[in-house]
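Only one chain comes next, encoded as structure tokens, the form predicted on its own.
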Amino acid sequence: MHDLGDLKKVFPSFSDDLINEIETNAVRHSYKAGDIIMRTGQYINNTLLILKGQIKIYREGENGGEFLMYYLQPGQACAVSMICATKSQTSQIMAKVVEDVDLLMIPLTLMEKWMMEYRSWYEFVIFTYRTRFEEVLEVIDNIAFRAMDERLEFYLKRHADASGSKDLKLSHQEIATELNTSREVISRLLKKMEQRGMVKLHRNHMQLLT
């Protein structure tokens, strides 16, 4: 388990409280990149609080298709998973670990003590869930009124926002599924991009110039 000055820095606006009942009563697990920790389904017992690395929370379509909703970062914490825990239903997303990560479980009892006894607390659920419903309003928007041009570009400013890297290791079939189109398609589309100036095409990777 992380020390109290770890947990600090990566939930800053945890009480000193609140952060001693974490190291006392959460369980820490660590996944490595392509895990799936989270599956459509599944009933969820508890919220996740990231530590280090970076998580894909996305729903997955009958023909196999991606729809990719938000990124989970070091010292966020998984919306719908406080939502199913609360109300003990099962999940209608998947979480896939994109780079190694070290997170937190809180079981559900305590979860909902806390909103009670520990204001930080009760101010972290409602920003969570106020972020996350503006990210997926986001994506929304993007697919309703964006041409597949403009939603290439809107994706991939997005994933080197949560790697905090211009260098993309995504491949055209990757990007393709969570688009929901084709390889070619995409491969179509990045071409033209690069021949704007807007990306380097690689063989295993890409730059986003802009």
Given for the second form:
Number of protein chains: 2
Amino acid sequence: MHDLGDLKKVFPSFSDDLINEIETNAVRHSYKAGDIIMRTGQYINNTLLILKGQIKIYREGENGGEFLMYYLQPGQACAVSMICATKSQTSQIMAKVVEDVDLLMIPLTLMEKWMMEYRSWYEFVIFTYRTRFEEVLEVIDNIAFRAMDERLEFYLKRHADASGSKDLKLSHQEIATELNTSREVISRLLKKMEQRGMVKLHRNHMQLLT
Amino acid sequence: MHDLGDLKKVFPSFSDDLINEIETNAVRHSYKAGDIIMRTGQYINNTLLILKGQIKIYREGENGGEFLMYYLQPGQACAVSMICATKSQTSQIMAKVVEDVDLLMIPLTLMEKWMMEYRSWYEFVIFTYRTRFEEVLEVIDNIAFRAMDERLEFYLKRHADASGSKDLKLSHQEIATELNTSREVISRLLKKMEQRGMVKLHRNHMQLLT
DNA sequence: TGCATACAGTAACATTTATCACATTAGCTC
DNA sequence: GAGCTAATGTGATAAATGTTACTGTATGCA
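With the form predicted on its own already on screen, would you show the form predicted in complex with the DNA?
Okay, now the whole complex, with that chain kicking things off.
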């Protein structure tokens, strides 16, 4: 199914005995693009370690908004699931698969045990918390202090970073949904950005020029 | 200075040996209302445990905005300082004293050690992370999906909860600063709320009626 | 080829929020 | 109580964003 070398490559910071533990105890799962792995209000009993693919973590609005918090990539874990898992709490967020995903599910009991036993696990968990907390703070900064034009620029840059490419496969509607605004607003702003030479627009995709 | 019974009262979940450890190692500090304990970009080497008073945790905007994230009360700890402390990272937030504060400073090295040794400390830390993360998610919900009138209502309720009183000592200007809007907007919305019987306005304070 | 559909552009208008300008008032000091 | 000051009230206007209602246009599919 998967082997030690595999895991070690995706999670290089894990110690060998921790990897052995994971090999023995974790359950592997696959999901298809579009699958929803976690929903608001659902109980969480596992921590998720991403091996392959991409997951979008977002807040759901009443009118179908999917307000983007952050993306999970291979080598990362779901901070929310870690936090909730400690007391079998319900999730406050949604997780949707963007690209087909392979992941490992770690039962909450082990999660706690490992915290005490494996230093590399402890550090990984704390690092995950910290990184996501900071990311979320940055999101707050943007919606609290920035107007939509700046937020759009920031959003596009995040995408470019996440996908490692300046060619972004996004429709205006998708962007609007993730920023909780309307397509028309995004179209207008993108046009302005194009006029300023920051982006080149095509159908279903665009290139960041900056 | 302070004794075991003291600490035990404010942090009832801590085990006796943990409290002893804290007694021996923590440094006590006091701050006056208005003092700024943490600023953006500053290095953090201690975790803070609040014994008395109230601290406001916020994001600073360029134009002097003080966007409220949450309040720290007695019996609580600064989640951000815990996270940053692990690797001597810089803070991404501001912490300002609202009411005169007594607190304990725990050096980061102990913070880590205790995680492995004291279960009640581990649980406290995880609980702190989770609570704050959820609080911040709720803040995001509000600014992402709600208009100013609803955000104001939410803000007032939070204040009532935090202070344990429905009589809120707040000027319109303060509220405006913490919601990153202008005083006029707050005045107008408060007037509307008063007309709907949700609040009774006075000079420098108001009463929540709901 | 022609049709259906999703995507994109754009104008006109409504609504919300921000900004400016100034009036009013409560509470304080002398 | 006169006068000062900070807090609050309010109208007019500007700017940003949301909404409605269309048009055009690429793409895939029958």
